[in-house]
Each structure stands twice: as structure tokens, then as C-alpha cells.
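In the block that follows, a single chain appears as C-alpha cells, in the form predicted on its own.
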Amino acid sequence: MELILYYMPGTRAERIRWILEELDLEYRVETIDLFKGEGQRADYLAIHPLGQLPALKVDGEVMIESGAIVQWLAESVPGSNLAPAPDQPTRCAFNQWMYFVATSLEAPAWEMMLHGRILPDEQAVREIIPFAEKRYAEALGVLENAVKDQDYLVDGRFSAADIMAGYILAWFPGQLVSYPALQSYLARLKQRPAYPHAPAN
């Protein structure tokens, strides 16, 4: 299977680089750099129509939509453990902290990054981020109380749905002082050799 991830540091295509890892897959990287308008170069467009990360390419196909790839890519590869089968007991448990993250933690996540840290003054609505840090405080709860009693969401054991928690909690340490589980839970998965620590070459 050859692998092309078009990439670049700090964002969402470090989740495909964290499992690719942790599946051992070699795959090579193209690095697009957002902020000096590569994404909209109509080469990279003809990969992603949006030109945002990531994108992985299979065999010539591509695919786009993080938790999409991710979610692929731990039931498409034999022996991976990191997606419970369809029949299994735990798949619904997998199924909701997949969905939950991309929507419940992300999407607040997001709007605090983009109004806080990268839209310009005349662009960033302020106002936003109060809010947004309330649902994502929410968010956060329902989080903790997952992880209190296991080291991860599903069932204890490390899986895809730990990758695209993980990525996100990343953001903001400093959110994360009132929920101790949370602490050690983002501790352990920065402990792991695949966790992309380092910029990808």
C-alpha cells in the first residue's frame, strides 16, 4: 500500500501521522504550508478541494476528513487493535467518543483557537470565546469522568478514538488544571513512541 500524507506541523494531519506510526506503515510525507497559501495552489486543490489538511493519498485515491482517515485506517489494517469489530460490545463505546470528539470537543476547541490565537484582530469575534470555553469545559467533564477509572476511553485500552482525543487536549494544557484524570490521561499519550512530538520529515 503506498501512502502519500500531505502534512504539516500542528495541524489535524498530525492525528494520520500519530496512527500511521502506531501502525508502522511506511507512507511518505508532502509538506503543505498553509500559512504561505499553499493549500490554495491548484495542484494541492486537485487533492483537496477545500485545501486544508489532511489529506492522504492510498494507491492513488485520496482521502480527506481527519476522524474519516483515522477511523480507516485502524479498521482497514490487519492486526491492529485500534478499533473494536462491528459485533463487538465495545464498538458502541469506540463509535461515540469518535463522534464525540469531532463534535462536542472539537468544535468549541476550534472556535477558541480560531478567535483567539489565529484570525487577525480585524477578523477574530472576542465575544466568541467565552462561550466557546464554557462548552468546552463541558466537554471536558464528560471527558474526565470517562477516563477517572481507565487508563483509556474504550474499555481501558488504547484505540483510534484515544488518537482524536488526544490531538485535541494538546491545544490547551492549561484548560485541563481542574480535571486531574484528564492530566495523566494526556500524560500517558504523550509517553507513546508514535505520538508525533517532532515535526515530520
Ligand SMILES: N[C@@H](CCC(=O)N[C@@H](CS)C(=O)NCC(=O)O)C(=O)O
Second form
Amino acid sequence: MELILYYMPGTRAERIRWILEELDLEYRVETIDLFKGEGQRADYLAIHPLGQLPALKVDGEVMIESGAIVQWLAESVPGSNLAPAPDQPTRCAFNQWMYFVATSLEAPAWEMMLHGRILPDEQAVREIIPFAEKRYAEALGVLENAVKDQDYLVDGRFSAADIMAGYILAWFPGQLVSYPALQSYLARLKQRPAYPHAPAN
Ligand SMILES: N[C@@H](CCC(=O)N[C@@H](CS)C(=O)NCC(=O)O)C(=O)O
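What about the form predicted in complex with the named molecule, after the form predicted on its own?
Once more the chain from above appears, this time first in line as the rest of the complex follows.
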């Protein structure tokens, strides 16, 4: 299988890099520097129509959406062990956390990131931030309960859902101060050899 990861450090492409490393797959990295506007290059728009990261090319076919790519790799790579099979009882929890992270956790975190750190003053709507922080804290409370008595989200075993969650939790470590189980959970995830600490290139 030929894999090409369209990547920039710090972006959601880290999720893909993380799972590719967990699965010990070989892949090529194509860096797209969003800060230099490379996402809007015609050749990249032909790969990702929104000019966003990540994209993964698999034997010439392109996939976009980090959650979908993570899930697809977890399910499709033989022997992956990163997603329960559809007929397993733990599949319910797996689906739940994959979607919970992509929606309830990531949406407010992204508002905080966008309006608090990324957008310039003239575009940022700072008034959004307190509400987003409240929604983020509510989602953190749910996740805190989920990892209070187990190491990982799904049946206590590491899965693709932890990759989805760990990437977002690392955005705002300061917000975890009232969530001791999540602090330990994030520390545990960061200790995994496949965790993407340093940029890929
Ligand atoms: N839901 C998409 C979001 C992709 C996304 O927003 N990526 C950011 C980087 S983390 C991006 O490319 N932003 C540049 C832009 O929107 O032009 C996913 O998870 O793949």
C-alpha cells in the first residue's frame, strides 16, 4: 500500500501520523505549509478541495477528514487492533467516543483555538471564547469520568478513539487543571512511542 500524508506540524495531520506510526506503516510526507498559503495552491486544491490538512493518498486515492482517515486505518490495516470489530460489544463505546471527540470536544476547542490564538485581532470574535470554554469544560467532565477508572476510553484498551481525543487534549493542557484523570490520561498517551512529539520533517 502506497501512502502519502499531506502534513504540517501541529495540524490535525498529526492524528494521521500518530496512527500510521502506531500501525508501523511506511508512508511519505508531503509538507503543505498553510502559513505560506500552500493549502490554496491549485495542485493541492485538487487533492483537498478546501485546501485543508490532513489528506491521505492511498494507492492514488485521496481521503480527507482526519476522523474518517483514523477510523479507516484502524479498521482496514490487518491486525491493527485499534478498533473493535463491528460485531463486538465495545464497538458502541468506540463509535461514541470517536464522534464525541470530533463534535462535542473538538468544536468548542476549535472556537477557542481560532478566536483565541489563530485569527488576527480584526477577525477574531473574542466574545465567543467564554462560551466555548464552558462547553469545552462540560465535554472534559464527560471524558474525565470515562478515564477515571481505566487507562483508555474503550474497554481500557488503547484505540483510535484515544488518538482522536489525545490530539485535542494536548491543545490546551492548562484547561485540564481540574481534571486529574485526564491529566494522567494525556501523560499516558504522550508516553507512547508513536505519539507525534517532534515535527515529521
Ligand atoms: N474536519 C477537518 C478539519 C480540517 C482542518 O480544519 N484543518 C486545518 C488544520 S488543523 C486546516 O487545514 N486549516 C486551514 C484552512 O482551513 O484553510 C478534519 O478533521 O480533517
